[in-house]
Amino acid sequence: MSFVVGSGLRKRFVTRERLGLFKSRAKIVDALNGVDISIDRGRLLSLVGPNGAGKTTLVRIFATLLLPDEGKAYVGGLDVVGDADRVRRLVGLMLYPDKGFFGRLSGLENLIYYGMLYGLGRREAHRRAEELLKSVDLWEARHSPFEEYSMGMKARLGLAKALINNPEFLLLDEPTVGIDPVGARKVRELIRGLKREGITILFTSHNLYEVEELSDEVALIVGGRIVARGPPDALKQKLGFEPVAVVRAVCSGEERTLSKNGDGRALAALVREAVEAGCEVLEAYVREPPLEEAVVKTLGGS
């Protein structure tokens, strides 16, 4: 049985659409339009899609920050609406890398504060905060004020805050946005470690190379609906993108590149054809289409 389940989830927002300098009218936005989703324990599922597709709305529902208009959502068998208090004990949330902290408090003080909000005694909160600061490589900066942290350091502290209550389900909404490549790599390494520990993770990101690297499964959400889902390689095939076998060879003194759709078997066939034709094979490999290419073309980008 899946650890996280959402069935028929719908969420509608009413906003104002400006028609002129002094006129506006109500506009209804269907953020979620019948979403079914499930995640097995210890797996990482990534949600990808354009802005406004419903990713953050879904994250907020599982975090008990939003009520669905229709449908049901469960974490560990607990209803996120009817058992919200118990669900919060299972869930860790990171919405923005640099939000929710007190700038003049140190990283250690911030984590102690959040630990006590979760009901930990001061001594236990202090112990847990120190443990997490070591695990996210912020021990040397533990007494520095948060406002002096770099974006990468803030993101790692945000991840530590999401872990303060030892969650079984981690919600990570754009955890590396605005972070330099080195900082983003450190955050990804931490997330991989959490996967190895068996934590269930729902992850959103516009960085599809990052998504492909981390995910057990990827769900493509468009217009409040999940339109495709699967492991990264299977999802690419489902979207019509296959690996390409490529052989670079010299034939009759002229360099040529041979290619055909397929995996290792197609590559072996190409190499055999080249050798039988008397060509010298210089290079042979299978080029995997990046997930980004498949998703962007599916969404109508160039």
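Numbering follows the first chain given and starts at 1. We call the rigid core the largest set of C-alpha positions that still match within 1.5 Å between the two forms. For clarity, every value in this text was computed on a predicted model and none was experimentally measured. What changes on going to the form predicted in complex with the partner chain:
- Taking 2 Å as the criterion, residue 26 does not count as shifted between these two forms: its C-alpha moves by less than this amount when the rigid core is aligned.
- For residue 279, a C-alpha deviation of 2 angstroms or more is recorded between these two forms after rigid-core alignment.
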The other form holds:
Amino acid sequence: MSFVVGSGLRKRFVTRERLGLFKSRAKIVDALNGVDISIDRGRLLSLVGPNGAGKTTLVRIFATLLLPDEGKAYVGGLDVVGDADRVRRLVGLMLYPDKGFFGRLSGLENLIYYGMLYGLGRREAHRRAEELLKSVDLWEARHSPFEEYSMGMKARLGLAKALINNPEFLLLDEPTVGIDPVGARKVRELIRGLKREGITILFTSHNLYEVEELSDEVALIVGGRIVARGPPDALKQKLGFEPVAVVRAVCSGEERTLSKNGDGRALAALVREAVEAGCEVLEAYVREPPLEEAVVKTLGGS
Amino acid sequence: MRAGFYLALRLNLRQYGALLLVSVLVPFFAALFYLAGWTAAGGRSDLDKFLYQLVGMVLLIMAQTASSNVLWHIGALTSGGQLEYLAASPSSPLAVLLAFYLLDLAVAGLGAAAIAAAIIAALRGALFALATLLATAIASATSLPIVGLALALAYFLPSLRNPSPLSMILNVAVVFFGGVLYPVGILPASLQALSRLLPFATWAEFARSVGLGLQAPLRELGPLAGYLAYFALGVAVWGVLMRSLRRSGLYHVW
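Starting from the form predicted on its own above, please write out the structure of the form predicted in complex with the partner chain.
Following is the full complex, with the preceding chain placed first.
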């Protein structure tokens, strides 16, 4: 059995849509429509999909913050509804990079507070907070108030907060949103380090380059359903996107670009064909379609 | 609970200047009310009236801490995303909130009570000053019904998205029916009946009897214990609120 399992998860939100002073109507949103998901221990699964697809809803169910209407979810064999208290001890959560902290308190004080929420004594929480502040490169700013942190620093503190209880399962919901490229790269390096430590991670992001860079597996979620899933390369193939062998050559004094679906073997064949046709090969390469292209085209974008 | 104490201590340390200012305002406002009464009575008003207002102001601050502050803290946790992280932790959000309240009350109440006790010591003697401090401690211990009212009203926070209207209701109830600034006996009978339904007036009168009368009206212990039903109601409503948040996911309102 996988370390994280969700089967047949459904969640419907009912809100009131106001039509006038005394008129309103129920607005129903099916956020999850029977999601099956599993993550093996030590693996990183990324959820990608458009806004409102159900990514955050799924994250919140595994964080015990939201009750599913139907279906079951387990973390480490524990039911997220029935054993919520025990699940909370296993899970580290980062929901947004810039929220959840007390602006007037320093980064260190914020982390000590969160450590104490997870049952650490004050001294132990202090020690753990210092250790994490060093690892996320915030040591110099540990005594500065949170409200003076940059967005990137806030995100790194959010990651440190998610790790305060030494979680076995980490939920990262868009941890790099709104962060500058340098800050985002730092966060990605930290996540890569956590993967090496063997932490199981559920990650969501709209930045598909970082998803491709970090993920063992990617699940494409649309309209509350997982429509495709697999390692990034396999997912691209599943979505009909294959690597393309490309050869740029000069034939009869004219520059031409030759291409063929396939990888190294297709490239070798293409080069051979060009040479046999008397062309001078200028450049030959295999073009991997980025995950972003595959996902965007699958979702109907241009 | 320890996390709540830690949080409250750290946050209060950041605003001790403001807390000191509030404490200093206690004798100032008590003097203003006394002057108003003195003027209205054509220059006839004894010192006891000033002491009545002084202890009343201390109780008013404590009642505000129990009602308004609790609501505003819940509002702040909701709008800042902290409630969501708190609910995702193994700690009980209510325990953290109560710890926060207790330390808040200790800091705000102690400051105001210390200043009032110093003035009472100068005017009435050390025994009355000690009794005022004891009255403050008793008022702290018996303030849970007021917290209960705040917790019950917190149910409406996710819809209103602003603690202001709710804290306003409680503030009006404390000031007009609470017996902190004037005895409820001067109100019309219908309003007195309304006042008896609320936990403020008995709470204030008990503390004032200890502080200024050096006696504990034991007959009021029964009603004080009865008002604890408001706390039980608040805890129950809070439980309903947290369960409804787990269904709706509306922990944050920003």
